Amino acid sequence: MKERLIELYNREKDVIRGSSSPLVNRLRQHAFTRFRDKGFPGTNLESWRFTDLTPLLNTEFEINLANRFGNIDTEKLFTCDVYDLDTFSITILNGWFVHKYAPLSKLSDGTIIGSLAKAMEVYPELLDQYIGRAAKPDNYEMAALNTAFFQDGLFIYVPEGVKVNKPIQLINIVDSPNPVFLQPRHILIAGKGSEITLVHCDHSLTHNVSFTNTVMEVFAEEDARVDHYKIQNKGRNSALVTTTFIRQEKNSKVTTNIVTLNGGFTRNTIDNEISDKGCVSDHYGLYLVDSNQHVDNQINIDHASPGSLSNQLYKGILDDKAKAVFSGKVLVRRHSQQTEAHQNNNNILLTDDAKVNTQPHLEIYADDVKCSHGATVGQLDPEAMFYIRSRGLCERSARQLMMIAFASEVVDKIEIEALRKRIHSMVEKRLKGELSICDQCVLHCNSKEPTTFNIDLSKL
């Protein structure tokens, strides 16, 4: 896989670059120097110790470097089935901004939403102010490998003092008849004192392989805040490689929450840099998984600056032979005094094949400093159970009612009321195991044939 995206990337160069500013072109060149000498990160990798990619790579990917879809109705496409959400919806298909109307749209108060390839054209110079400015090839083998693909995503400014009235609420689809590698790359641009939300939907509407490697990158100026929601429910066959890069100015609010309800193979990575004073930085995260899924969850948080506050809270339910990972680090500067910094991680196991490897980090060079970590691996416990079945209740709804109380602490943060009602529901549903049901379904809505049953009239 490396040899051949080394060969496509020398052959296609011109048409990987597209509209590329000179300064776009030379992070690409870099980073892809940096991929040819490094290649896909190995399990010697301390980050990538209990994460192996080397099964999916053995994949014959199709990789598309033209966008096929231009203008389609998008409602066709996808509906969001989360009741009262009012939001302005946009749509990734296969890496590519589709859309109805237009791939690039300025509002009113002068937020600018859609395609990042568009934005390069019309907006290079807004481009070349934070364009990898937040992102770190060097450091993240993946995100080398992004920067020297990406061609188009999702870009996003909100202009100073702007607080735009509804949630922005990217749908990432995947949808193929044939094996595909995707690379979208996405910006975020929170100008001084403004206020945005995202929800980041990752759907399939089909069951076959694909393997989609994203970046990225949020800048949260003075006094911004961003609220970015992230729903994952994939396919089983499905294997989705995220890197955020968070830069936060002095006093800026940056809340993450993501919950990842199926996928066959799933890594967040969040790399937050807390670059001034006054800076929160909220992370919580919420994993199901079942049979033989795999989850990774790595946090980051440089502390680069004195009297900011950051929380970590990330949480699993693991069923069948599932694996999860979950790394938190934080580390906390010489000079960064008055840091407050906690990190927690829970993990329930539902069966003795199911595993969790956690590993809570604090790298403190600071002596003023409020700091704790933490992490959790076991059951449900046998006396809370006990209490609950003692009101009447059955062991099975017991242990549902047990788990649906352990994801609720990271649910519960989700300020969107829809959306937090829809993802309670849509929990519960999981842990019952009614998500996967379309696995076994004989309608195939997604399905572009027609469904035929084969009824022997005779038997009635």
Partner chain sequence: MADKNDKLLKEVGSSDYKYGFYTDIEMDQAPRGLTEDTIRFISAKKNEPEFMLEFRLRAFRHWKTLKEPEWAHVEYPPIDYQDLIYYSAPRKKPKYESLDEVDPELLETFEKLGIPLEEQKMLAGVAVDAVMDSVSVGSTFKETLAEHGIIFCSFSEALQKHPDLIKKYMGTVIPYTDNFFSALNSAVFSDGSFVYIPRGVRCPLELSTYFRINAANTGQFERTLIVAEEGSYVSYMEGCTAPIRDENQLHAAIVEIIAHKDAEVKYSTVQNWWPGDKQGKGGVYNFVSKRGICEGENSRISWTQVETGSAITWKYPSLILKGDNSSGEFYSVAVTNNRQQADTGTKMIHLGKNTRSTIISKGISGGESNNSYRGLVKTSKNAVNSRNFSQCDSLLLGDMCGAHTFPYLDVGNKSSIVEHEATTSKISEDQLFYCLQRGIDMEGAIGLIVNGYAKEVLSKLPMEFAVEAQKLLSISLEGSVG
The other form holds:
Amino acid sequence: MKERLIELYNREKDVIRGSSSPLVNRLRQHAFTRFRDKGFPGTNLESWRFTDLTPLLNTEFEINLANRFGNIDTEKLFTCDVYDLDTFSITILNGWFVHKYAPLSKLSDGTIIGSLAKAMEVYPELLDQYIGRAAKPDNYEMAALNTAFFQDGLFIYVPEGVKVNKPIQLINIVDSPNPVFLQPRHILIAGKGSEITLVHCDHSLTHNVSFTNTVMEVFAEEDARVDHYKIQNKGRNSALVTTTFIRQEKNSKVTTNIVTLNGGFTRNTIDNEISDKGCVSDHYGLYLVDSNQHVDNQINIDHASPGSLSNQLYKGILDDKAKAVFSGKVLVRRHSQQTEAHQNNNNILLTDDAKVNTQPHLEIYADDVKCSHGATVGQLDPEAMFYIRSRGLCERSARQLMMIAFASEVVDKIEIEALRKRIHSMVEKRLKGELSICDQCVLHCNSKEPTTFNIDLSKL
Amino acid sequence: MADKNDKLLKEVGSSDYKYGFYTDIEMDQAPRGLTEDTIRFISAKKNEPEFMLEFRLRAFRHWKTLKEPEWAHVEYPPIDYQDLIYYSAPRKKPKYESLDEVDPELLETFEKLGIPLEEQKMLAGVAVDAVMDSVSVGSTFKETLAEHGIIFCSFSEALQKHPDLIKKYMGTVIPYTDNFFSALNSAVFSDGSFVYIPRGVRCPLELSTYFRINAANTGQFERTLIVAEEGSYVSYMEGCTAPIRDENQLHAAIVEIIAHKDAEVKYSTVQNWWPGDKQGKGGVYNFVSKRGICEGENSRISWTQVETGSAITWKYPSLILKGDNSSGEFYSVAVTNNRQQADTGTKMIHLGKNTRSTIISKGISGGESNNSYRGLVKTSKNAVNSRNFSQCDSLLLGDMCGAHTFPYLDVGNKSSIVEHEATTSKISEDQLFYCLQRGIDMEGAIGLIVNGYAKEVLSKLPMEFAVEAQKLLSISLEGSVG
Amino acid sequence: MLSIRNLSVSIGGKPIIKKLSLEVREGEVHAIMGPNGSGKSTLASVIAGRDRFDVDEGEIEYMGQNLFKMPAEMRAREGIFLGFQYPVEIPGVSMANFMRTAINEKRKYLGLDPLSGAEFLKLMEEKKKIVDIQSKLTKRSVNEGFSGGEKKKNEIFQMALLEPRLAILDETDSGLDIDALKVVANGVNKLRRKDNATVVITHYQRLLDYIIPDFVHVLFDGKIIKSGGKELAYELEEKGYEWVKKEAASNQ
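Could you output the structure for the form predicted together with its partner chain, given that the previous block was the form predicted on its own?
After this comes the whole thing, all chains and molecules, with the earlier chain placed first.
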């Protein structure tokens, strides 16, 4: 795969570059060199020790360097059926921005939303101010690969003081009969004092093989507030690698919440740099995995400035032969006094074949800090189980109640009520074994081969 | 006179050992550098059985294929392994004629630790001219042990007298292939201790006092092997609260413990190798491999360590909980000050059913030091119903130091419960002021609070060492708050 | 013994004590009363030497010495004792060890030999009676797991051990039931001597039924706005602080 990509880059350099600015192309070239030298990350790297990409790379993936979709009726492709969820909806199909009307819209308040490819054409100066400023291709191999190849994705610019009144909903769909390798890039710029909520849904419409390597850059400028929800509900043959770079300026607040309901292989990395004081950075995650699914969450928080607060809470339930990896790292630099950082990862294993590797790491160079971390792997609290059963509930109901309660701690952090209710009900369905792939979080897709996933509570 | 003292020194150290630390054979220094010839030289000088030489050579050949590990959170200039001397005769002549010649700073530390005058001389390498209590302690000690059939001797002596036991157990817990430093040690180890507790025997003494005296002359590449047969018990203490200055900068020891069914081994260390000066120059690099195996059912091993010394510490006393219902504990206080760097922690590998482990780690960093806890808790698929609880706290004194926590939890079955908790904080200003208001000065207050913070671990030490360790903690932190 | 002149204190630029003056002589008991946030605890902390406050002007003289030139531990060794409103917990440090260290540090400072373990234990047994403190408390860690009442008793117990010349009791009565209050007050009274002085900070008159003050001062907005004898406390209890505030306002 590595050789193919190198060859492809060298051969199709002009196509890949398209209308990118010279700056972007310099970034590409640098990232490409890095990929050429280092290749795909191997399990010899600390951050990839428990997650092996190699088996996934044996597939002959198709890589499309041209957008073959253009204008399509996105509503025909799907309709969001979350009751009461009023969003500004955007679709990325097989890595390309698709639209019914226009690829890029500028709203009356100055907000720009649309295709990244188009934005690179229309607003090159604006893009050059941001693109690549948050991403660290030198530290993240998959981000280097994405930087070399990306062509399209979502672009959002929220000007100073603008509060986007509706959540933006990004629907990332993979629908291809052949195995595809996709590398979308998303940029979100929240200007001074602005507010934006992004609901980011990753879906596959079929069980076909795909590999998505996404990079997202989020810029939260002074006093900005960004809420980023990610709902991942993918087919069992899909591989999803996401790397999100977040850069926070003074007094900004960023919240991420990743709910992984399904997915063959999922690897989420968040790299959050807190570069000024007064920032709040909250990261929540929930993963409910079974069969042979693999989910890996990596959170790196860099407190590069004093007086900020970060918080991580990731929880997971694992069934069958599922495997979960959590690696949280908090770096508090020398002068970052008055930092408060907390980290928590809790897991429940339902079988002896499921496996969890968790590494909540703290690296602290300042003394006036409050930091804590915790990790647990275990079962439901037998005391609580007994208490519930003593009130007349059967064991099965008691387990369900407890599991739902376990998951709720993360789901409750979702601030959009309609979405929170929806996720609650999906988690409940998931835990009761009633969630099928056509019952997707925000899609109504009428898949021909509905598959039920079943976390078997009786195994507890 | 000097000769007489020399003899006394020997007796104190090795009592009636025939082939102990201090044999009478005039020994040369091995030539600088490390080759198979060096190893043959060491083995020949020690008159070792053939299997030992072969073991050393295999280890050496393996070592040559390895690279020095880089993953620890420590930094030091590269070590030139060909520039070291791997064997030298034990120090024959005392370095000084009287305490007046000894570095006053060192003596001051001895005073603070409350070390008796005669022992101070021993430790500083001064000629001793009084009969020390320790000699008699040493011999009655040996007699008591012999009555119970306990073997407690130098590794060299064990190789001569109990080669079968050594052959059976050496390298079974830490094979030479384990890591770079274990391979190096296996190739060139100088000496160490061997402890064997027969079936059903409860060792009536703490194997400690003795080592307190002996510690000053511990070698560069020590090797310790402790075997506890079924139903036996031993508490073993190693190390010394006095700061040990040593011209050997690199120390790479191995400690292996085997606990059979129903056996219990308590291993305690107080380690205070010379950390170097305030700029961190000249300190000891302590790269140690320590591991125990709870081989049999219901066996139990605990590690307790108080680490205040070394310029660089790289040390993970670990346990393999193989026997069903076996349990392991790791209690650690690691203090770093000035430019010290410590990367220490433990590994608890749960293999047997219903195995239990507890980890309590208290890191204290001051000055410009870096103190890392690195720990692995792993439960295999078959280790059903195993439990681990880890509590790893860090205390920061001053704003130029670092405190890091790197736990790794791998859980592979549904019925195990693994919990890790950690906090990092600085010493509370309210606590400090409360002490000041009662008339206790800043350093006294820090000493008190830090000792209180570490109490959970200190209380696991044998009584007499707990008291010394407390003093040691306070002293180690002097000048830590800039 | 203690004379505070024209003291102004602020924290982070916010003035808390404004040109306050107070004179305490040997053998006297002073009560400082006032509503929450009037600066009572700050005053106590400044006298004891807490360095988080900025002294903007004024001076405090104690036994003829400039208090600001002495670090907190020196003040303690010279006989200033602060009974904390919220005594802090120090995990792992036993009360006995803590107090022995404190007493011996003070003795060293005064040029006396340290107390041996036995001597210290004897002293501790003696002083325990004063505040009716249970033996097990001295074995536990400093204030750790102590109830509110135990913490306050423990403060008086420490005061008994350290025998201060000037004791400042910061809201020692808060959170105490009537029995505990009597025990605490009784302890303070037993420790009263001709050559020492006590400053009691409280915002209830209740404590003053048991510790009879020679002087009562009303602290409001960083200033002493009224001083009087013990009757003032009753008057405050009856009428509240409002009338004093009004009186002070009309005087200006």
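None of these values were measured; they are calculated from a predicted model. Residue numbers count along the first chain shown, from 1. We call the rigid core whatever largest set of C-alpha positions still superposes within 1.5 Å between the two forms.
Colleague: Core-aligned, does Gly392 move its Cα 2 Å or more between these two forms?
Modeller: The answer is yes, as the C-alpha of Gly392 shifts between these two forms by 2 Å or more after core alignment.
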